[in-house]
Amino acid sequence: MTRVGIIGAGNIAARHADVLSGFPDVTIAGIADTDPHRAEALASKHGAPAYGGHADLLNAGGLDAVYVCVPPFAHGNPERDVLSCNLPIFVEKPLSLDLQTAEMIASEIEQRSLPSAVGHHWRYLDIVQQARDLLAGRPVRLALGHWLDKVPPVSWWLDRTMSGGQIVEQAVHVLDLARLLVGEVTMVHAVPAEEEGSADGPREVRGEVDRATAAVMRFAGGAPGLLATSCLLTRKHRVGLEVCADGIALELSETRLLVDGERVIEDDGQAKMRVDREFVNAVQGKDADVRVPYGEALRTHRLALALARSAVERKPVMLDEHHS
């Protein structure tokens, strides 16, 4: 039986605990949270002891893996103290709000040789296999992502100091879908609505979220690339990546496929039931196809962070190729 302790007790942990605990393989040994009444509730629900801080959670020792699945300002020092306990790792996206902190954990990952994960469950789509085998031979030419919603009801969301911003934490999936589809990309160029303001030129909400970006992107193979984001709407609106290669046009969303605005592949709903069993596997040993370990996240996780910088600068960034 393999014992996995979670650290965070919000939706996405809820989410991965309900998916483990229905491993018969697995047994979910305890869940921390800063907030102890959401750690107990979690816990409760799925017959395990609550913490309320991942040191006691692993200080009670006998685990086989851990999860951490805490806001983006949070990560840090719970992956370095998981690390440290020496057990494998899995991690929910975004990796952090700098580059330093995640480029130290991968760092101590590759040293230690442990089994990590990364929650980028899109990779586990069975449509984008499909995608994949459809474009085989074609290089994309034209990509275009969107990740058009609404500001999700977490009170952290909107402060750019805590969430790092849309692209860094939602829109990181397409991202990681462009990198499988059509390569690494060299330039990004990202310009972010701003409000309507005084006689002095435009205002911006002081440290909040962008509400509107439009980006360029330059990938390594020549293809250009667009992003577009916004969390200015009432419901989910357009979440996914559409690519163009030599006669053929395929839009991707978390659900379905279409091919050349015709034909619709239906996924099949098991991703994230797969991200979770595959690195389940990593930790017992097995044959895993563990799609994005630590490090594969990392470089999406650096294009994500350098479309936020350029955002802020206002003007394009180049990517360093020796990390691509």
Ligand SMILES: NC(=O)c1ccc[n+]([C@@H]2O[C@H](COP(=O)([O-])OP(=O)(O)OC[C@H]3O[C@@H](n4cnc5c(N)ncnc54)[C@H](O)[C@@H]3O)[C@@H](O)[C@H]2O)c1
Given for the second form:
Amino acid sequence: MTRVGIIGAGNIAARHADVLSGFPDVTIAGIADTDPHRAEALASKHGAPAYGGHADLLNAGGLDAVYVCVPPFAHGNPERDVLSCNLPIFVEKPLSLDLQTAEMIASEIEQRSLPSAVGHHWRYLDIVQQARDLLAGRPVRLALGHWLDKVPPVSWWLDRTMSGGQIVEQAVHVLDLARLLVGEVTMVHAVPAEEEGSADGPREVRGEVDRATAAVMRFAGGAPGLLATSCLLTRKHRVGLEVCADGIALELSETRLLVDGERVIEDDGQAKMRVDREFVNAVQGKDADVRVPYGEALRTHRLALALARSAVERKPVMLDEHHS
Ligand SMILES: NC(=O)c1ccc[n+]([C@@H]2O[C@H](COP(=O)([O-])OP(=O)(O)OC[C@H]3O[C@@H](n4cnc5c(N)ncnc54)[C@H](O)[C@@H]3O)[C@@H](O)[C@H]2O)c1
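The form predicted together with this ligand, contrasted with the form predicted on its own above:
Okay, now the whole complex, with that chain kicking things off.
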């Protein structure tokens, strides 16, 4: 039995706990949350002990791996403590609010040669593999990414200092896919929507996230790209990536691939299971197809942070190709 601990007991932790509980060779060995009621609620569903903080979970011992499912602002200490116990680690995106924290964690994982994975489950969509096959030998010449959605129902999301904003927190899935299908990005220029202030001043002064952003990107292979994000809507409207290559247009969402505007290929719906299964395989020392270990997610995180910085500074940001 592989014994997994979970830090953070919110929405995404519940999803991973459900998937992991469905594996016959995995046990949820304990769940920690700074809100003990949340820890207790999720732990009791899985017959596991609940802890008020991650240190208590780690001190209880007997773990083979740990999932870190905390909000963006809470990354850093949980990962540091998990790694100091020499345990394989699964981390939810985004990796952190800043680059320094994520780089410190990446270097610790590398030094200890520990298995790692990040929750970029889109990489495990079977339609992504089909898109790659359709594009074989045809470099992408244009990429259009979208995340046009509502504000997610978590208390910390609208506060920029807690979530990092929509590009870092949500569109990072689309950016990760763009890096896979198009390549590394060398320049970004993001423009946030300007708005009239309320009585408390403009949203950015109040520390809230931008409600809409448009960005231009340049990929190392020469393709230009666009990214549009908005959280002004009442429901998820358009989330995904379109790419054009010689003689072909592909439109990918989390559920389907549209080829040349007419042929629809539905995804098999197994990506959220595969992302956990492959990590568990790696923990067990088996052949594993972990598509986004921590170091790979760090490259996507750098891109998202560069876009966020560009929007704040109102000017283009160059990405260091040595890091790509
Ligand atoms: N990969 C995906 O598809 C996907 C989907 C949803 C959420 N997420 C990511 O997962 C993260 C969490 O999102 P969520 O919706 O579960 O949020 P949430 O607010 O529902 O849950 C987060 C939990 O972490 C707890 N927490 C905060 N700081 C902590 C700490 N230091 N130690 C232990 N627990 C702590 C909170 O009390 C809360 O219960 C976000 O970064 C989000 O982007 C990823």
